[in-house]
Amino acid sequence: MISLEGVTYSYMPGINALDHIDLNIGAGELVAIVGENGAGKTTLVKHINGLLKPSEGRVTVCGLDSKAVTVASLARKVGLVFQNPDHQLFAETIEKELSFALVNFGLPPDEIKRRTEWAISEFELSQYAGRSPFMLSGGERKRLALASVLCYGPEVLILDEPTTGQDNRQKVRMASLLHKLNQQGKTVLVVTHDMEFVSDYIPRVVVMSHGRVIADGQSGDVLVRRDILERASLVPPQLAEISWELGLDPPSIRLDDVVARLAKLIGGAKA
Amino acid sequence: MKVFKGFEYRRGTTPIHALDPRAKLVYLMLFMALAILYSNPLVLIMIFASSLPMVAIARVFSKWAISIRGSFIFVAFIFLFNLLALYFWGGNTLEVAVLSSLSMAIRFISLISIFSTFFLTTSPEDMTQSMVQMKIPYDYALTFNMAMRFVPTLSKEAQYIMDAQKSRGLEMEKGNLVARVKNYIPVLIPLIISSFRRAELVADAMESRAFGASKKRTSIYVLRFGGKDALFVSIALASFFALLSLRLLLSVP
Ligand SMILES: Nc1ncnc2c1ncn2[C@@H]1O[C@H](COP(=O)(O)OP(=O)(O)OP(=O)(O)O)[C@@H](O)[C@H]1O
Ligand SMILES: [Mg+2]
């Protein structure tokens, strides 16, 4: 689905923001990309929808070489939602905002209407219908930005820091939305610093540091590795820390797992 | 939006960088006046040329070239628009229309060049300080300084916004001239709105740190108008009068 082979990119000569990245993501996967500030996460995802083209190496998405196609044709397949919704909202009304991409991609009017209505109800925005996007709260603007990309139905969805500034209810909603999309067969990538979010909801994690991929695997395996987390300035998930403190082997990031083994430990101590 | 880079100050050690901002301001004002006064394309080209030695001495050619290149689309627009207006609606002959649109375009490029040279070599802080020393109220000087300060922020933000809209299928280079201008709407609106948001934020941050609490401000560092500045102003004045004499003695339009 998405494949990067030896991808290198530099904004300024001499400094590689991406340094020989190899990465494969299959159709229907749900993957988190984590790493320190400036690790190259945003740079990486911009390669996947063609905003940036590799200086070296190759990016292939849905069988298309990113160098051979325009951003618009790749964007049709890869929806990228940026961190700051204020960088994209511009229309007079929520409906116009939602239909912007649909019009750009040349969908027929009745289809545009159908999808706009779907997005409004799916994202619980109907109470704001007909109003300006700028009247919404920060969290709502973020939801609208996401909706405006989702409504054109890209096969791959990439979210850059979707949980910053969201309350817990919204995080849980976000997680269930991601799972729902994933079940519909969409490939979903989430760039985030929120390790609890990753450990609770996302099965695969790619850790980046200084433009390289330093770990890639099941969240349960990667997020308990102290060396990796330290190199990428990541806060360990609380359950991983508890596992370390208790000397659980192997450490775990699943609550039920940790609780069960803790119960055993206590039981063992009593006996 | 890269065009902003052509106006962004970068520290430098050349004699042009070291000039007092007031000296450069004199040059800026004099030649701006000339550019507005004259409509003869040759004189306008000379005004344009006046900034070239400064660009060379200050070694800012590549940055300056960005602003010149970046303004081409506007220049083309100005030229076409004037041509159409003068020829079709103004009822002028084609020759008059072409000539006067041409001078309009060169005038614009000259102004860009003069301003670009000025801003590329003058630090916003020195600029503010010189305004204060010229008895301009501090509030206005500061407003100017902040406007300058946020130009790079704005240009970065414009890039983010373009990325976001391109990701939603916006093709900036698509369509005829009118469509292309319209393509900028999804970029300009978020840019303007976020500028307002930021202005509000900065104002709140400044007031919460007691901006304006003391009426009398003093400066650590005072600008001095020296011999080099006097020399520069003399050259600027001499070329100004030389160019002005073309009008006074030879009645060049
Ligand atoms: N437009 C740009 N021009 C020059 N350098 C850039 C630009 N954008 C990013 N960089 C540099 O590239 C490197 C990677 O940046 P990137 O934005 O991909 O990091 P990130 O992992 O997304 O970080 P964050 O967690 O802070 O969002 C950084 O060193 C950054 O300074
Ligand atoms: Mg980032």
The other form holds:
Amino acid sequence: MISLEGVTYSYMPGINALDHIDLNIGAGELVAIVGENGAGKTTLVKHINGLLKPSEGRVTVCGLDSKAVTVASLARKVGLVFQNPDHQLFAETIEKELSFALVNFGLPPDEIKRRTEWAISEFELSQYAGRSPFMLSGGERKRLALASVLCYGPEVLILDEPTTGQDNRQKVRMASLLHKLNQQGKTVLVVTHDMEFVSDYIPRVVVMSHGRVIADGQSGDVLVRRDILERASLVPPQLAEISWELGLDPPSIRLDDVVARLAKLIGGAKA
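Next block, the form predicted alone, ref. the form predicted together with its partner chain:
Shown below: the chain alone.
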């Protein structure tokens, strides 16, 4: 589905934003990409949707070589939701924002109507119908940007910091939607600093630092690695910190696991 082979990218000579990246993401995976500011996360995902082309190496997405196809060709396959929705929204009304890509892709009017109505309902935007996107709150604009991408049904969905400005209820709804899309066969990549969201909802995590992948694996294995988190300047999930403080070996980010093992420790101490 997505393959990066020896990918290097330089914004200026001698300074690599990406440094010989090898990464494979299969169809239908849900993956978080994490790391400190400047680690190369955004540069990486811009290679996946074709906005950037590698200085060295090869990127293939859905069987397409990114150097051999246009950005427009990849845009139908890869949907990117920006961290700042104001960089993405532009239409006069919410309805026009949601229908813009659908009209440009040539979908019939009844299908455009169906998809637009679905998005308005799914993202709780019905009360704002007819309004300008820029009259919405920051969190609402972020939901609208996501909805406008989902409307046209890309095979790969990339979200840059999707939980910023979202309360806990919206984070839970976001996680539910991502898992639903994942179950439908969509490949979903989440670029984030929200380690709690990753530990609670995302099964695989790729950690970047200084343009390199320094860890890649199951969230429960990677996010308890103190050395990796410190190297990437990431705040550990709370349960990882609790596990370290309690001396649990191995540490865990699963609440039921931590509670069960803590109960066992307490029971053993009483005995």
